[in-house]
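Next up: just one chain, as structure tokens, the form predicted alone.
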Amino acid sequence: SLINKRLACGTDINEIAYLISKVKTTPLNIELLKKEYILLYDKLKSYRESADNNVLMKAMKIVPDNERIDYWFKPKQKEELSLIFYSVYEIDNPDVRDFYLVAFAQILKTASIWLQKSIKPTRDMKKKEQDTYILFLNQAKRMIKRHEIYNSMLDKNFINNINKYRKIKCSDSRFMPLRDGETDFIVTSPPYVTSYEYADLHQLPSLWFGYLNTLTKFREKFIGSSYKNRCNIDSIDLKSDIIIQTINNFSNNKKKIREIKNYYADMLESFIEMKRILKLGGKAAIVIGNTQFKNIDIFNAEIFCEQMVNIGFRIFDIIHREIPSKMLPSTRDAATGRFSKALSADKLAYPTEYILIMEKI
């Protein structure tokens, strides 16, 4: 949008979700965040080369005192991402220091004990220790040359005044920081319903910087989290008959019941608030898949269109795409819906996707 000379708002619950794109629609001094880049590069050098003891004590203090940073980090690694942490954030120039906080953020995965290949949380205790020093400064590298590419692509008005262009904010897709019809266009990206906890992606660092304290509290506000608790919701207030055939064919799992209802009824309220804030004639792009568990279908593509159908929308187009590659589990085992190793899979988890394209009415 921005490079579009388009004004732009986005929002997510997540707080490094925000962070990230706060940081890349950001205008940067290049030359300031490559003076940044050499101070960083010469102290993480002089930590390599001299073990100091009150440099990593003070380090280690602004760490979050949470027993999953432990639970997901070796000591060493933890020790040295301690360091980076704390060079970071002695950085005065706060749009800087995102910067380098979201380069920061990029190589934990990398540097824990995460299995490297899996997005869902489990620890790999044979996995190689990765020089943290040299992820952090390669990943910091990469970053100043997207960035600069990204300036050289923006109108220079845009350029020195970005916050009259673009609106950003860690809030909820049900209460957007918007008036009344003044969007033409909305992109949006849900989570699946019965899906992974999406919480979990960002999850280690949102427990460097402290936003989560306990993982069970974490994962309650995201929209899909089993987590979730909302009580009294009645399957016809969802505006959907094909949520109530669904719901019947879980007549014996009344936790996934529970689960199916709060994710739809979070959607359904998400469709409401894009009704609002959109123009008449104003369109919603919504990219999802539909799913399945233990190999009962649903069709979350059907279900949104039918929602936002009750609620004002028009099919204005439906995309269907295969997806050739994606950051998603690849297969699962079709007779208990888990997803699993490629070798004792039976089937792709998600191999297509639709872009529904909803217009207000």
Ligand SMILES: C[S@@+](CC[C@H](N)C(=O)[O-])C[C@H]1O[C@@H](n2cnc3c(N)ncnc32)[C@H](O)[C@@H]1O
Contents of the next structure:
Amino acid sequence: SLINKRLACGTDINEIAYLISKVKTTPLNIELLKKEYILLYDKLKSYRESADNNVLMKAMKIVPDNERIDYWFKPKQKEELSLIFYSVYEIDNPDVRDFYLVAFAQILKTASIWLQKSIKPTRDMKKKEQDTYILFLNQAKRMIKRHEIYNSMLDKNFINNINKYRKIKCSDSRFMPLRDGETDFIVTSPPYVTSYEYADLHQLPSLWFGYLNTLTKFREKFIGSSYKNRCNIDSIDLKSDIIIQTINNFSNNKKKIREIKNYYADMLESFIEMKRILKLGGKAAIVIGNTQFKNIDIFNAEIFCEQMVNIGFRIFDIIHREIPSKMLPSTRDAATGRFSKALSADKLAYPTEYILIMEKI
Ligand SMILES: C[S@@+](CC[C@H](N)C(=O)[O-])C[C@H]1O[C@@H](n2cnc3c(N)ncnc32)[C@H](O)[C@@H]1O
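After the form predicted alone, can we look at the form predicted in complex with this ligand?
What follows is the entire complex, opening with the chain shown before.
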């Protein structure tokens, strides 16, 4: 939107997703970023070469006291990472500091014992240790290059007044920071149900930045989480007959039924909010795939259409898209419903997806 000289507003409930989006849309002076890079390079080099433990002690003090950091990071990696974290925290300019915090966030998975190819929290005790300083500096270098490209595509007026043209907030999609009828177009890729704990997507930086105290509490706020529990769920009209059919297919599984109801209730509230902020004739593009759990189909795309039509949208277009194989999510085992390695599984979690273009009428 910003590159096309349009006002943009973005939200995500995850603090790290918010920080990444903020950093990647905030135009920053490249010379300033490069200057800071050299300072960081020199500092990290001196920490590596010095036997002085004082800085390490100071650095370890700002790392949140959370046993899950020790669960994911070996002591040596934790020490090195704490020195990088400390050096970044010392940067005065808040936008530049956030830029390098994102670089730090993005190396955490590789620097930890999180199974590299997995998006699920699985430990790999035999994972090869990487040089964290090199990981960080290379990541920062790549980000500076990308940022230079972004800057070159933005209009000068947008560069100088970014906060006038861009609203970005860490918030719930059911409470958007926009007035009624203010929006022409919405794009979203919502969470799925019975599929994935989205809180885990940025679990490691959430730990380091102190956003995550207990995992259960942290997961609850995410739509689609199995940890969510709305108290009035049975009295809510979910505005879809397909949901009732789907629930009937899960007859013995009370936990799944609750999960599914919570999810579609949250999504319905998001659709109502979309309708509120859209202009008449405004459109929402929603990327979603159908999925299966233990051989039971979950027709997300059809259900979303039904719910949205029932609250005052019409189907403007539906684009059907095959997901390129390298982007495929994990496959799942038909008997247990668990995610598993591609070779041993027989069902794809969501091999094709739809882009629902819904118009407010
Ligand atoms: C399928 S991911 C899409 C992420 C990102 N938009 C993208 O396309 O890469 C779903 C996102 O929904 C976010 N989410 C979950 N519950 C939310 C809520 N209540 N309000 C706003 N975002 C939420 C998750 O944090 C996650 O980032």
